[in-house]
Amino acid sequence: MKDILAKAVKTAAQEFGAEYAEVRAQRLFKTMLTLKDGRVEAAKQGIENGAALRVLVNGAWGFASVGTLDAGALTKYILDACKMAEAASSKLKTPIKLVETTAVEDKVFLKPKKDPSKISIEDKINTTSALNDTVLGYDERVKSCTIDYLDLAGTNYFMNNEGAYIEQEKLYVWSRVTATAKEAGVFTFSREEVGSTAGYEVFDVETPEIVGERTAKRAVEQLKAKPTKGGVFPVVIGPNVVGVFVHEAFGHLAEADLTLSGSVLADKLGKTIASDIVTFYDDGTIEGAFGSFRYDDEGVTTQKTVLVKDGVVVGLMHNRETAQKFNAKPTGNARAEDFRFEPIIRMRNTFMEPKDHSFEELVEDVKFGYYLKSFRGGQANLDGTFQVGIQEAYEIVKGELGAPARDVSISGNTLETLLKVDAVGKDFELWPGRCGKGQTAFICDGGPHIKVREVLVGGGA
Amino acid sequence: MVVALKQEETQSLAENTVNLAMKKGADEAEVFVYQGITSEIVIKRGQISRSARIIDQGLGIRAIVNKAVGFSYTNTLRGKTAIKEVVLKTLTFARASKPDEEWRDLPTKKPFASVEGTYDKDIVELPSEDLVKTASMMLDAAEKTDKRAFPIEGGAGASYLSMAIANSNGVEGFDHGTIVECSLATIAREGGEVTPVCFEFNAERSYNIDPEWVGREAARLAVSALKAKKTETKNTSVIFTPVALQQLLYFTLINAVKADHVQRGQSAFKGRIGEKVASENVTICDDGLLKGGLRTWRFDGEGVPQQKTPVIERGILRNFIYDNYTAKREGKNSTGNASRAGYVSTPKVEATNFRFTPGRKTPEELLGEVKEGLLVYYLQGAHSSNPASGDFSVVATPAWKIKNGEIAYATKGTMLAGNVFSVLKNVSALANNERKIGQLVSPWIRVEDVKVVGR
């Protein structure tokens, strides 16, 4: 493999004269299952071999993706990428440069306790079927259950013309379960995800029974939930929702490509944007977490990056291109879903640092507000507006948790909201998820419970 | 672009692989061969700085043994042993899987309809330099429109797609097509204010796009989103543009008419065929044969001819959309709505071109009749709607306040809350400015009595 990659890199750099050339080859094996109400829709598997070829010519990027590892094809298409880059460079005003980085040579092997590729498809069907049975057996009001399962194993081979060569094993295990419940014309919906880079042993902790009950219980409890009052209220936010807030509402703004595109953080480096109890990290080093890896897809070593320290923006997430622009160090955030995609700046495991409050202390002075426990989805815009939809919420009445509330969502301006964080809890949870930015990345996010003194809550009708 | 796999090659690959699977012991087999070639010129932060060529091809096999379904895909198509291995693995998976008593059989051969405006040789032969020119015209148009507008990303792209299908019931087919598109996402900056991202695009099956319009419009939208004000909470008229509608309907209305959602009790429309579910202004067809439609093909992901299916006629729910499996469960015919994500997935029920019959009013007339309301271009958080109930609570951004028939000012932090099925009942008018976005084909649509949550 090394020779094939070397030939392509050499063709681009020496024969064509590209300033930079890299090849990222992959061999991937996937196993997938979809169960609908216990019916195995299909037991699925896939084989993908391919290469991503990337070059810088006259300061413009050329990229080609091909579904082969054939040396001739790689050489041919890296030249194609060079020519396309040359065409694209004709209108270039500011040539792209890359920050210097250590050229790593390394091989990364994984040692899962339970390697999913050694577990039979029958076992995987049994695990997902047990999950289905827990969900549908929980209560007769649970009407449907859909389960998706994926495991991915493979190897990445990375080489560039600066001397880097990395072979890195890849392993992901993921599952998502959704349930719907219905009673008296009310529909509810509940979702849970499991994700790990450690191995199939994740199901020993997140067992089908635990995950199934969590999913089904929520769908059923939401049936009797009250409609939400719209308006501005104090809220206590649980780790699962804090995570998605840190990721969506803040994290994307701190991806340096989006910061450069004019996100509201553009002029905020070194400035206070949040209460002094707010500290955020993006960390690729947490063992087994869904967003962890050793080297990113530009060959840069991953790290724990501090984004906000005591309310002050101290760092952004970079690739080699943005690090050069900011005169910063690359942070190892360049990730590509697979060889079909260019690496772009993505989050890893993004979270808020815990402090000192207990849950009771967070809730006790709230006269009327909401406790937001689990999210349904979230989204943000460069101008700093965010929206997070909640799948599990409760009223807080006179300092105590009250009735469940249905279809709550919160929105507002990220920076205004961060300044209103009044207290940060001492607990901590990290939740797996997937993030879309034109391509999918596996991530985690999380944090402790927090209290925000006011946020716009949008209710149902 | 160099088309790697020719028609005859693709078709014989599909047919030979089906035969092999049958020989190795499948009760039924189906093979889908897909090829996609895309060339892109990409704009980042105000300049053309990237290019990409993505060549993706592969085949997916569905094999059925004792009513249990196995599926495999591979992107390694050369070499007989590679294909044979995949066939054997598919059968192993099918044998390991659980039988599905509801499984009937794969589709049988039916004549494909003819389609128009889906393939353009000019797109296949388009040189990269022409894509650079398209992107450049769009960028120049945006910059000339207003200095405060800043194009953050976008680009121009051309794609060639081909697909062949064969199954053990005698279905065989080949189709290919092209898409060309350009898009621009722009923000405007003034003083300390940054607008939300404003996005315009143009996607067509024939080489007939207007990059200058896209550039001008993206810049104009962004600048008009400056000086945004907060709004008050009250029920008003709302005009949704097609992008906002697509976001609102994708997880709600479109799911509600899919037969699998209905059969599994996840649809609010279950058992309501023939009932009034929308205002009589609303007529929707799922039109898999729409001329030049972005999702128009001769056949669907299972080799069933695509067709035009009335979904809602003057407010009355007429039909759901089916793939082979869901149709046979009800003793019906598939409506040609099995969709695949290339070669890597099994087919699933999906809309083709989900088309609202447009109205006669111009967008200006639609706006002119609104005393007080909101014009919504884009929604944030629509994917967090409750897909079963249709309840939504989303941020409208960018959105503009309408007063006395005119745009008064841009709004910020505005939420819309309600239920998508109530929205359908309150549609008061549709304009005549139809556009294609993903699977939705729709003009501006005006809805009365929507809850706008301000602060």
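Rigid core (definition): largest C-alpha set, two forms, superposition within 1.5 Å. Positions refer to the first chain, counted from 1. Just so you know, these numbers come straight off a predicted model, no measurement behind them. What changes on going to the form predicted alone:
Once both forms are fitted on their rigid core, the CA atom of A423 lies less than 2 Å apart between the two forms. With the core superposed, R27 shows a C-alpha displacement below 2 Å between the two forms. Relative to the superposed core, R434 undergoes a C-alpha shift smaller than 2 Å between the two forms.
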Contents of the next structure:
Amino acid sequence: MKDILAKAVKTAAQEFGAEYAEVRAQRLFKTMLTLKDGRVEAAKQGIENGAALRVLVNGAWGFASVGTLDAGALTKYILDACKMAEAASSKLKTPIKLVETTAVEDKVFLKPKKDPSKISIEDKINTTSALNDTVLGYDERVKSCTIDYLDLAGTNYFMNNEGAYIEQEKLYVWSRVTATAKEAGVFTFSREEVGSTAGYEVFDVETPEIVGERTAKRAVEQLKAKPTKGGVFPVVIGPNVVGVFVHEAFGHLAEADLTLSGSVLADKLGKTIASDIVTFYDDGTIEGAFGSFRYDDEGVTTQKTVLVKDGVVVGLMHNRETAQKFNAKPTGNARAEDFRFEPIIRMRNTFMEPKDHSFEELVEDVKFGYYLKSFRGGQANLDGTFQVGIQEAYEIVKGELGAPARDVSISGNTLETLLKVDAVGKDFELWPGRCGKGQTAFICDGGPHIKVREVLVGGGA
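The structure above corresponds to the form predicted in complex with its partner chain; please give the structure of the form predicted alone next.
Only a single chain is listed, so you will not see partners or other molecules.
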């Protein structure tokens, strides 16, 4: 493989004088399943090979992808990428430059107890079917169940003309289950995700029975929940919701490509944007976490990146191009979904740092507010406005948890909300997920419980 990639990289330099050239190749085993109410609606399993070829010619990017690892095809398509770059360069006002990095040669191996590529598709269907049966069998008021399953296992190869060559084994196992319940005209929704970079053994811990009961129980309990009392209230936010807030409402703003596109953080480096108990990280080094890896898709070593320290913006997430523009170091955040896509800046494991409060201390001074335990979905805009839907919430009345609340959402301005964080808990959880930004990336987000003295609470999501 090394010789094949080297030939393509060399051709780009010889034929077009490319100042930079890289090839990302993959050999992956992939399974995808979808079950709806016990019926297998989609099942796909097989080997997926391909390569991405990216070049910098006269300061402009050129990119091509091909679904083969044939040496002749790689050489042909990298020349196509060079032609694209050359054509684009004539209309480029400012040539693209990349920050210098250390070229690495390395091989990264994984040792799962249960390699998903060695598990039969029949066993995978049995696992997801058991999950479905647990959900639908929990209570007659549970009306539907949809399960999505995905696994990837194999090797990614990376080479550039600077001397880097990396072979990196990849392994992801992911599943999402959604359920609905109905009673007396009231509909509720519940979702759970399971994700691991360790192996198929994740289902020995997060068994179909455990995950299925957790999902169904939430849907049923929300049937008796009170409608939300809209308004501005203090809230205590659980790690699951803290994570999606950090990811959606802040994290995307701190991806340097979006910062350059005009996010609200564009002029905030070195400035206070949150209370002094708020610290955020994006970390690709957490062992076993769903957003962890050794090297990103530009061959840069991953790291723990501090974004906010004691309320002050101190860093952004970079690839080599944005690092050059900000006179910063690359952070190892360049990621591509697969060989069909160019790498762009993506989050890894993004979270708030825990402090020293117990859950009881966060709740005890709230006369009336809400405890937001689990999120349903979220979105944010470059101007800093956000909305996060909550699938599991409870009233807080006189310092005690009260009745469950239904169809809760919170919205507002990210920077204004961060300034209102009053207390941060000492617990910590990370939750797996998938993030869309034109392409999908596996991520984790989370943190401790926190207390926000006021936020706009409304119904729906």
